[in-house]
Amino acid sequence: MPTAHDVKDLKLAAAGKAKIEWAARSMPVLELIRERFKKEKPLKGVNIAACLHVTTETAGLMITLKAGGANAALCASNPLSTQDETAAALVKEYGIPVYAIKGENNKTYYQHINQAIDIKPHITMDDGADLVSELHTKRTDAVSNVFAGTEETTTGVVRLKAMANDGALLFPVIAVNDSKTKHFFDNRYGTGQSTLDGVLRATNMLIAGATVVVAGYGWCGRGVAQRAKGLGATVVVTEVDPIKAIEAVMDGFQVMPMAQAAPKGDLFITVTGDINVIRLEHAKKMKDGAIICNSGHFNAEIDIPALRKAASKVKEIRPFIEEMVINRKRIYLLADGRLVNLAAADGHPAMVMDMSFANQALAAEFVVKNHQKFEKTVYAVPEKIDAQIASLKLKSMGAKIDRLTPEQKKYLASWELGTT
């Protein structure tokens, strides 16, 4: 029986399989989990609906879930992040249902989410909480089957915690994003590198000597600022949190409000998870030729409707670059304001996604074994799982660490010992 799907073209499957196999070379932790899952089948009979970026790294996760016995279906968590060849390969080569087409419109995007929900999931995997939101609004018919969910990104965790605080969350969710082996590495090193990669692929601009304005100094913002600085840029950070702002100052960056940064920047990158961080009032102050883009989950960080409405002229210059003439100045928007690292490039490197998706796989196993103990709220990934993933990653990199001696353990557990 053919695998259910809605992808661009199954003829792309061979190219997709080659890319999946290339990424797998850099994902040894997930491979170790997959080998164990094949033997133990901890997810046997479990339906998993995953709303994630359809990339080669995500493919590794889906293959691992299937190896564990799961009946898993995948849809896109962003209309522009799908790699069509990967989607085709998952369907044709691995027998995993996929509903995702790069550039799909909003109607198709939600249609695909609903097709994933149609498997009546026991576990949801989200990147931004759109699937969970759909379950809580238009697809409440499928909620009773759900044990729990997992959430991949900061934006989604924020939404889910707000739902939990309001008593609106109908099932428990594991905040995979908040595990140390996810946000310390994926958000900082993954987003930092892949965001600049997306900008460079879209524009071929020279970062050295440019002024790069980074909106937000969370883990993603830290990574973007560090990588831009490493490429020779002058980096300006905008923030609303005084703790993060002083940290940015002490890390060597200029910190100022967006209104003050607007005339200075050559490239603006938003990574806040909030709405309308760059507004028309800022765009009017920008220099001719300023480039703006977003690497936060949703394309709401830039007030694109207001910018387009104010523009006297709007046209596509090259793929992923839209020119808007505002106050006789050319402002360039990249990738329709969506995640520039995934829309204009390949997203995070496989090596860092290895830890993120190891968290997802082990969180699914944890949910199956423990969901009856959960309440309808947001949970952290157990520290034991976090430490296990870190240990496996270190081993794969050939790095070793010390172990405490009995004397050291005793010292750390005592209060009597002090200065001698």
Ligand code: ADE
Second form
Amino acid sequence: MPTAHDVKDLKLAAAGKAKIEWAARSMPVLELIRERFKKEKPLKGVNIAACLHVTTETAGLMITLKAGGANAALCASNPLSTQDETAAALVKEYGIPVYAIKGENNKTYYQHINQAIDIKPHITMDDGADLVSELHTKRTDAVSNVFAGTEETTTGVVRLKAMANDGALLFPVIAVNDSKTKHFFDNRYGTGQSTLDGVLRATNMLIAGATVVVAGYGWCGRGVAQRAKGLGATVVVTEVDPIKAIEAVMDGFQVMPMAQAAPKGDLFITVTGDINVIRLEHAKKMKDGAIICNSGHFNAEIDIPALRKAASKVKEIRPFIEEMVINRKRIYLLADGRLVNLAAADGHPAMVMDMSFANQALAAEFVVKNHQKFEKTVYAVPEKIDAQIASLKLKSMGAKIDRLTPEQKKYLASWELGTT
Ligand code: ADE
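What would the structure be for the form predicted in complex with the ligand, rather than the form predicted alone?
Okay, now the whole complex, with that chain kicking things off.
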């Protein structure tokens, strides 16, 4: 039977396969897991509905889940992040059902999520919790089948914790984002590099000498600020958390409210996870030619409807660049306010997604073995798995570290020894 799908064009499959194989070269930890999964089949007969960015790195994860015996289907976790050739290759070359087309409208986006749900998942794999949300609101018919879910991103974990606190969560979820081998690296170095990559591919602007305003100094904001500084920008950080703001100051950045930063910035990047961080009142103060974009999960960080409504002119002037004339000044919005790193570039490099998706694969195995013991709440990936991924990654990078001597172990476990 042909593999079920709704993708742009299966003729793109050969190009997609070559790209998937290229990414796989930088995902050695996932490869080790895949080789073990092939032999042990820990996911045999397990249905997995994955709602993730459809990229070459995600392809590596889907192929690994299938190697482990899972029946896995994939839909997009963002309407603009799909790589159409990757989607085609997953269907045609690897026999994995995919429902995703870059640029799909909201209706098709949710239709695709529902097609993934139609496999009757035992495990859900989300990036932003749209799949879990759909299951809890419109597809409750499919909930009783689910053992547990996994969640990839900060925004999704925040949503799921809110659901658990309200007693609304109907199955347990593993917060993959909270693993150290995920957010220390993917959120910081991945978002840092891929966001600047997206801005550069869309605009080809010179970062050196520009003032870059980074809204939010969580792990993603730190990465973006660091990389912008590395390219020669003057970096301004906006924050609401006083501790993160002190960190930003001590990391060498100027910290100020958005209202004060608005007239200074040449480029604004939101990475807060919250809504309406850049509003009309800010846009009105911006310089002629200011560029605004978002690298947080949802396209809600910039109040785009208010900006468009106030604009005397709105026009797409290049792929991923929309010009709005507000108060006779030109403001450029990138990638429709969606994740600029995935919409205008290829997302995080495979080298870093290797650890994120190793967490996903091992979390799925953990869920299959342990779901009977879980409550309907949000769990972390066990520290042992996190540490194992770190060791494998380090080894794959050819780096070695010291081991504690027996004397050092004893010292760390004792409280009597102090000043000598
Ligand atoms: N999130 C950020 N970058 C990604 C990538 N390359 N693949 C999947 N999800 C991502």
